[in-house]
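So this first bit is one chain, no partners, the form predicted on its own, shown in C-alpha cells.
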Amino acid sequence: MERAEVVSRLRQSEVQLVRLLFCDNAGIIRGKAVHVDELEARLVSGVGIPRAVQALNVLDQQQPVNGMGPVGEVRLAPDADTFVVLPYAPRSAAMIADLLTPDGGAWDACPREFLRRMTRRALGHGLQVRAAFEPEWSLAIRVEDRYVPIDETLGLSSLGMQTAAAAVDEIVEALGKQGMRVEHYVPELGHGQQELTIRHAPALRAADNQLLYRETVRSIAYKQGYFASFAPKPWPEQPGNGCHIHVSVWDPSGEENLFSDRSAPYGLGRLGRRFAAGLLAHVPGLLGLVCPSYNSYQRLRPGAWSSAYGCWGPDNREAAVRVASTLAGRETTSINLELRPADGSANPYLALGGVIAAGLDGIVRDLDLSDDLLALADPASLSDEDRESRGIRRHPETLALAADALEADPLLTESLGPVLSSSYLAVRRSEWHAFSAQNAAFEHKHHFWKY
C-alpha cells in the first residue's frame, strides 16, 4: 500500500490514532501511538525510541548491553504495507514498524530486518519461504490474584467450542477483516485451550501476521472481561501452548512448492530433507529462538506432546520436525515441515528468520537427513541406549542451557549479527537469572500476563 492511499484511507475513517507496532528481544509487542494529523509526516520521519528498549527483559529490567543505555534513539519506521483498522478498537489502526537508525538506516537490533535479511538470503538461492504459525492459547478469568481457566471441557469437545464461542466468533471476524484467513478452530486439550490457525504467508508477512493475531486474541478476550495468555505453560497441571511452525518452501514465483515429490517416502522432496536436515542440525541452539522463556521449559518434556528430542517423523507429534501428511487433492501444494517445539514467547521475526537460517543451511550443504533420527514412534519410548546409538538427543531442558546453545552455534549467531544476538541473549539470561531466584507463582503469574 503507498504511503498517500494509507492516509487517504485515514481520511476516510473514524481513526484518532495509529499504532506502531514492533517485537522486542525479550516476544514482548510495544510500539507507540501516532495521532492521524500527524501520521503523514511521521511515515517519512518515523518516530522516536530510546535504544534500550532492546535491553528491556519481561520484567521491564535494562540490561547493561553495549550502546542500549540512555543515550541514543532508534526510530519506529511504520510499513505502509501492514496498515490495518483494528476491528476491536475502531478509531484505532496499526502498522508493524522496523527500528530504522535516525538517518534512515536498518539498525543492527532489528528483529523484522533480520527476517528481511534471511528472506532475501533464500531469494539468492532461487527461493521463497512461506509459513505459518500455530498458536494455542489460554482463556481465563481473573480471581483475586489467579488466573483461571474459563471451563473445564475436553479437548475437541463441542461443549468447548460453545463456551469460548463469544470470544471466538469474534476473533475470527476480527482476523477475517485485516486479511487474515482463518483455516481451524479447534478446543485443545487443556482447560481454557484453544487453537485458531491462519493461512501461510510469504514469511515477512506470516510474522506481520503473528503480532496482529496475538493483539487480536488478547484485546477481544480483554474486552469481554476474559484474559488470553500465549504463555506457554500457563498452569503447571495443564497441557502447554505451542506456537508450532510450519515451513515450505517454494520457487520465487510462490507458484511450485519446492518441498513437494509425490514419488518420495511421505511426499517430501530432495529439498525437503536437506531442509529439515538443517533444522535438526540446528535444533539445540534454535531453542532458543523459538522457545526463549523461561516459562517455555516447563512445557518442553518427554510426553507432552511439545517435542523433547532432537528427531523427525511423518505426523509424529513428539518430534521436534514433523513431515505433515499432505491432503488429498493439494498434495503438492499442502506439503509442508512442522518445528514442534516453538512456543508463544517467542519473537516471530527471530524465530522464522532461525528457522530460515538453519533450514538453509541443510540446503546450502546438501546435508542428509538422517534415518537414524527418523522416529515412528515416540521417541521416549525407545530405551536410553537405543536414542544414544541413533544420536537422537534431549533438548536443553533449561533456558539457560538453550542460550549457552545458541551463542555456541556460530550459523545462527552470524546471522543474527553481533548487535541483535549479544542483545538477545543479554535479555534472556536475564530472565534466567531472575527466573530462577523465584517460586513458581511468581514465574506463572509474570509469564501469562506478559505473553
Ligand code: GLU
The other form holds:
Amino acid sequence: MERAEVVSRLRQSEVQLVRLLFCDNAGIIRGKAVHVDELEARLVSGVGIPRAVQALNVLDQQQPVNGMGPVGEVRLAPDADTFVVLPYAPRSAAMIADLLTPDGGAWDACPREFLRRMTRRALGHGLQVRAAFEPEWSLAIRVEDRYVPIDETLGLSSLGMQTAAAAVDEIVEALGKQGMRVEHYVPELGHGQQELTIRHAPALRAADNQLLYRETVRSIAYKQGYFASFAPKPWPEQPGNGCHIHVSVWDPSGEENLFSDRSAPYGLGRLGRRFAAGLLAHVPGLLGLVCPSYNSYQRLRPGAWSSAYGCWGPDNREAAVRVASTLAGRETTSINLELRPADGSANPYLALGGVIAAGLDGIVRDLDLSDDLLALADPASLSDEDRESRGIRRHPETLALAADALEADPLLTESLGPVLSSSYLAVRRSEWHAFSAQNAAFEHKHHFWKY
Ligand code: GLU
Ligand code: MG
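Next up, the form predicted in complex with this ligand. The previous block was the form predicted on its own.
And the full complex, kicking off with our chain again.
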C-alpha cells in the first residue's frame, strides 16, 4: 500500500490512533501509537524511542549494552504495506515498524531489518523463502496470582471446540479481516490449549503476520475476560506451546516450490535436503533464537513432541526437522520443512532470519542430509550409544547453554551482526540469571502473559 492510500483510508475511517509495533530482543511486542492527524508527517519522520529498548529483558530490566543506555534515540518507522484497522479495537489501526537511526538509515539492532537482509541473501541465490508460524496457545482465566486453564478437555475433542468457541470464532473473523487466511483449528492436547494455523507467506510477511496474530489472539481473549498465552510451557504439568516454523523455498516469483521432487524420498528434492542439512548443522545455535526464553527449556524434553534431539524424519514429531508429508492434489506445492523446537516466545524476525541463514548455508556449502541423522522412530527409543555413533545430539538443555551455542556459531552471529547479536545475548543471559535464581511460581507469573 502506498503512504497516500494509508492516509486516505484513515480519513474515511473511525480510527483515532495508529499503533506502530515492533518486536524486541526479549520477544516482547512493543510500540507507540500516533494520532491520525499526525500520521502523515510521521510516515516520513518516524517516531522516537530510546535506543535502550533493545537492551530490556522480559522483566523490563535494562542491561548494560554499549550504546543502549539513557542517551540516544531511534525511530519507529511504519511500513505502509502492513497497515490494518484492528477489528478488536476499531478506533485503532496498526502498522509494523522498522527501527531506523534518526537520519533514516537502517539501525543495526533492528530485528526486522535482519530478516529483510536474510530474504535478500536468499534472493541473491534466486530463491524466495516462504514460511508459516504454527502457533499453539493457552486460554486461561486469572485466579488470584495464577492463571488457570479454561477447560480440562482432551486433545482434538469436540467439547474443547465448544468451550473455546466464543473466543476462537471472533479470532478467526479478525484474522481474516487482517488478510491472514486461516487454515485449520484444533483444540490441542493440553488443558485450555488451542492451535489455529494460517497460510504461509513470503518470509517478511509471515513474521509480520505472527505479530498481528499474537496481538489478535491476546486482545480478543482479554476483551472476553480470558488471558491467552504463547508461553512455551505455561504450566509445568501440561503440554507445551510450540510454534513450529514451516519453511519452503520457491522461485523468485513464488510460483514454483523448489523443494519439490516427486521422484525423491518423501517428495523432498536436493535443494530441500541441503536446506534441511543446513538447519541441522546449526540447530544448537539456532535454538538460541527460536527457543529464546527461560521457559522454552521446560518444554524441550523427550516425549513432548517438541523435539529434543538434532535429527530429521518424515512426519516425525520428535525430530528437530520434520519433512511434512505432501497433500493429495497439491503434492508439488505443499512440500515443506518444519522446525519443531521453535516456540511462540521467539522474536519471529530473529527466528526466521536465523532459519534462512542456516538453511542457505546448507545450500551454499552443498551439505548432504545425512542418513545417520534420519529418525524413522522416536529418537529417544535409540540407545545412548546409537545416538552417539550416529551423531544425534540432545538439544541444549537450558537457555544459558543455547545462548553459548548461539555465540559459538559464527554463521549466525555474523549474519545478525555484532550490535544485534551482542545486545540479544546480553538480554537473554540476563533472563537466565534472573529466572534461575527464582522458583516456578515466579517463572509462571513472568512468562504467562508476556508473549
Ligand atoms: N505441543 C507440542 C509442542 O510443544 C506439539 C504438538 C503437535 O504436534 O501439534 O511442540
Ligand atoms: Mg499442535
